[in-house]
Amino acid sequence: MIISSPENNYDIVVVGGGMVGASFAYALSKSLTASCPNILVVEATAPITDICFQSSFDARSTALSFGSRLIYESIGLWEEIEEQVSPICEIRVSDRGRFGSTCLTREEQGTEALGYVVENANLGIVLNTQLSESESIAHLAPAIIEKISPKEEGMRLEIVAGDNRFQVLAGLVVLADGGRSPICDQLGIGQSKESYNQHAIITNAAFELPHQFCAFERFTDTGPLAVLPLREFNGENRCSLVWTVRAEESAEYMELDDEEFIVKLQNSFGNHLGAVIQVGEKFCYPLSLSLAKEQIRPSLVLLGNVAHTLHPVAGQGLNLALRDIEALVSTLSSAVTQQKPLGDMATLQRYVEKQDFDQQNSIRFTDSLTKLFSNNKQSNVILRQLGLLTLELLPSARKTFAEQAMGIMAR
């Protein structure tokens, strides 16, 4: 339910009502329908719940793995999300200018799709609508946490909403406010960062040929170029691009006019979808591997980019966060059943131990791919050519690679 003023006490306060925070709050409320804790979600921006929201050519998007579909299915949200997605039925992986390529297909993996691409605004509308209609979740937005301080049992939050200020006590704070969290700074939670010396240029493009629900992971001299299928827009064959370039060259790319940018894009991507017809507004973000030095403290747990920000290669970020959510909800559900405090350190430690393998595996997967395919040393070139050749020739290796990308590896 949407509220204008919070109560004094909550079992759980979720800081951040974006895709991660909203997904967690809703998943927990569905898991504990009979004994749901008192949940407050605090979000800095006003929620969009208008299902008549009109998309645009430039809409930003996110890749959901097949494993993420299963998670959303388990909490009863996939049916609504499915109406907004473009499925990925095939993924073609190649190294520009060199031999070696492979193709992952849904038929070989025995699934309806390898993944899905959804526009962020549409996924946000689905999630915000559920929060606004929930009787067990209080949704306060726009509002910010101005101060947070640990107490003997829980956390005290000072919340500012418009001209109003509130003090709230929380048994557990779930921090999901993104990679640049001011609350982490307040609490002195450091980040371990490794810059990739790369920037991601994100835009949408229209191509001459329809994508046929095929995604491309094209490794170029500057880094990975991902081309993901989007739903058709005004009759145009639209795809989302995440193009990794060297940090020192990103300004040059951003300053190109559309015609010049299209020439560079066509040269790097080739004619897999025919000619590039149009590109949209470009956005640029620095890329690094950023890991919180602490994911938990008494009465505090970090989720999403605030806990781990990965390179966008293979689209693992949100999908890992959703698996973290699934594990955290399971852990907290057990704590409720056993009548243990949700913010108890032993409870939160069980969550961290449960997810440690998955997190480390995902970090290694994205980090290794990035470093292998973004460096043209002869040894790296040989390794990646052998790797792609192995994937193409050995179905078992291809299956393992696909399961990692699809988020369905055994944990």
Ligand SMILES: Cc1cc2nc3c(=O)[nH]c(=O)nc-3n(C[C@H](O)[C@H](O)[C@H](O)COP(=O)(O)OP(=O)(O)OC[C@H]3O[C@@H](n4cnc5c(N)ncnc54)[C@H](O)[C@@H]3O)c2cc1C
Second form
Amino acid sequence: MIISSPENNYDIVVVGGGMVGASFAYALSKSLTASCPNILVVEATAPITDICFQSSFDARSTALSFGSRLIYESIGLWEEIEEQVSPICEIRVSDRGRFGSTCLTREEQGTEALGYVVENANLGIVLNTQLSESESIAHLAPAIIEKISPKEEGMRLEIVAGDNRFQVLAGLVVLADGGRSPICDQLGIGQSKESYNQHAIITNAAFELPHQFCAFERFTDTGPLAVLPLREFNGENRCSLVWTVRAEESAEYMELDDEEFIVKLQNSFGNHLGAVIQVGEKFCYPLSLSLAKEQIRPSLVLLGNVAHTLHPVAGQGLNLALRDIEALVSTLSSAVTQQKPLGDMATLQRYVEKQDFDQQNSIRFTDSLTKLFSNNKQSNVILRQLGLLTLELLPSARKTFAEQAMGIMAR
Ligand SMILES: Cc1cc2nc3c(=O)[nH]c(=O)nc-3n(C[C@H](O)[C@H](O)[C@H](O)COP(=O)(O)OP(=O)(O)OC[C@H]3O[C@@H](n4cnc5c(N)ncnc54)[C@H](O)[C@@H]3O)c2cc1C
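Right, the form predicted on its own is done, so what does the form predicted together with this ligand look like?
Shown next: the complete complex, the earlier chain at its head.
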């Protein structure tokens, strides 16, 4: 339900109604229907209801793993999301200009799809519609949480919405305000940050040939290039590109006109989908591995990018956050059943322990893939080719790799 001024007290306040905050609020409201907690979601940008962008739901696309599909299915959202996705039926991994490639297929993995690609703006519309229709979630946007301070048994939040200021008390604050969090700075929650010295150039492209639901991960001299299948639109064979380039070269790529960019892209990607016909507007994101030094405090839990921002190479960021959400919702539901306060440290600690293995595993998987495939040192090239050869020759290795990519390893 959309509100313009909040009440004084909430059981839970979610800071940030992006992909993670909105998914968490909805999942929790579904899980706790009987006990009806009152939940407030505060989002800095106006909600999207049509194709125009809210900060979390920008021009990017996201590869949702099969595991994420199961999570959205379990909270009754998959039907709406499914209308907006393109399935990934095959993933082809190759190293440009060198031997070594492998292919994962849904048939071999015995699943309906290896994953699904959704445009962030479309996922945003689905999530925002659910928030505005939910009876148990109050959605305040645009509004900014300016300050959070600990109180006995909860947190006090200062909210600014236009010319209005509000103070709200919450039993639990779920911080889902993304990778650059002034609130963490205020609370003295440190981050360990390692820059990859790379930027991701994002754009959509139309190709001569249909993608046949195939995703390509191609390792080029600058870094990995992912070409992901999008839903057909206006008869165009559209794909979403995530092209990792060295930080010092990204301005050069961004300044290329469409024709020049198409030549560079065609040269790196090859003719897998015939000629590149058209490219859309380009966006650039600096890439780093950032990890919060604390994920919980009494009455506070960090979710999504504010807790861990990963390199997009393996498409793990949102997928991992959705598994965190599933674990947190289940932990909070048990606390409610046992009539324990939601912000209780012992409860939050159980959540962190539950997710520790999955988080460490996903961080390691993404970080090592990034480092292995991002430079052409002779030792890395050899390891890469051995890796691709092993995947190609050993179905069991392909299965393990596919399970990690599909987000079903930790389930
Ligand atoms: C190029 C690229 C490609 C990616 N591809 C994939 C992929 O294929 N698969 C995958 O799983 N992941 C992918 N990711 C990762 C994924 O995008 C992130 O995991 C996800 O965006 C994290 O969402 P979030 O809600 O935590 O943060 P954000 O998306 O940053 O959202 C934070 C929200 O909080 C709001 N906010 C901030 N401060 C305040 C405040 N003080 N008060 C109120 N509101 C506030 C913001 O307006 C924003 O809406 C990719 C990332 C990049 C950069």
